[in-house]
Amino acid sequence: MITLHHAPQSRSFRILWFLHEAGLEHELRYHSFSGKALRDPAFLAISPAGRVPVVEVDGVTLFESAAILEYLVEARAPGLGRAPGHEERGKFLEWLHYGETIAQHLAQLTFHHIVLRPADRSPVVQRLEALRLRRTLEGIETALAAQDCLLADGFSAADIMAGSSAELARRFVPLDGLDRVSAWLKRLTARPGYRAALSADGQAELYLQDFYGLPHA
């Protein structure tokens, strides 16, 4: 059995998508961002930092969405990979890691429209990292010139790494222009795995609104 440690929008989200594609059977724990849980002692024994996804999965605890990604392919879903020898391999970990790039452009998003109260937020770093946030969507864009998915062999946990938090970019910038991007989000939201993680999801505790739009200058 796979246990995941997850609280809904946030990174473990990636991997509920990962499990359900793969159809590995999995065990979810659901942790709020609101009160202390995510620092309890217990929790902070298993992820030092006190942040999801967690997993546990034979015999071992992991952390950090890619390296759980990383271990889940190998031993448990090869399809959802390239494996080591592959003419993908690298391509394969190069656009698995580039769903943190995004992420961590999301962060700071999502800290300033949401977690700051208003008088702390920086107009300045919002649209900062609204900027640098476009530019990661317009890499995948000029990757998608010739193909379906990140990779020219087809669907991959490149795919979801990167789509999940693209997918979460829609709530920060408008996707005009970035119509490869958009076809892309289309066809991976409408796959079975990710329908079924979403609504496994559970209660919406972050994103409240659909778009969040740079502060007036």
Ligand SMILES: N[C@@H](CCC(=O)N[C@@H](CS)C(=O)NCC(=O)O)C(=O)O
Given for the second form:
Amino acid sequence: MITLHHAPQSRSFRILWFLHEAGLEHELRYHSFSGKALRDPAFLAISPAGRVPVVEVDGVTLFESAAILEYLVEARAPGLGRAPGHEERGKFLEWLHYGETIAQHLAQLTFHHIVLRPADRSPVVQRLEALRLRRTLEGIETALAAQDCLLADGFSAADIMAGSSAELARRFVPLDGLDRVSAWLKRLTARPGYRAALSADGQAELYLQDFYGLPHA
Ligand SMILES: N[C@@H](CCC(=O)N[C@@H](CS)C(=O)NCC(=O)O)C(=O)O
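Could you give the coordinates for the form predicted in complex with this ligand, as opposed to the form predicted alone above?
Zooming out: every chain and molecule, the one shown earlier first.
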């Protein structure tokens, strides 16, 4: 049995989606960003920075979503990865970890649009981070020029990792001019595994608007 510590609309969705794609039995422990649950000593003992996701699997606990996906691919779902020796191994790791490049800008934008009080927000940071987030999506647009997934050989955990963050990115960045990214997200979010994970994601408490626009200059 795999236990996933999860918070709705967060990076732990990557693992939730993966578990559904791989058909792996699991149980969910839901956490909330409000309150002090993620700072509880019992939670800090398994996640030193007080972050989700965390998984308990094979008698160990693991944090860091990309590491968790690499571990679970190798241990339970090799078809969703590219093993050492595969010609796409390097590209698999590259795109898998690219999800965090997207997510760092999402985190900044989430802080400045949602978490901070209006008086503490920086319009400069909001504008720059929206541009930097868009740049990460342009990188995916280029990669999809000749293929439907991030890897030419087809769907993988790299699409899950980067796709989860790209789907959230559309709350801050319009996708106009990013036609291949739009079509890729449409394909990804139509997958039964994604739909099942979304149903299990839990009550939204972070992103309550579809789109968070830039402040007026
Ligand atoms: N690099 C880590 C980042 C984990 C992370 O920052 N998770 C956020 C949710 S998206 C979190 O738990 N934040 C709680 C907090 O900052 O207190 C990963 O990919 O797992």
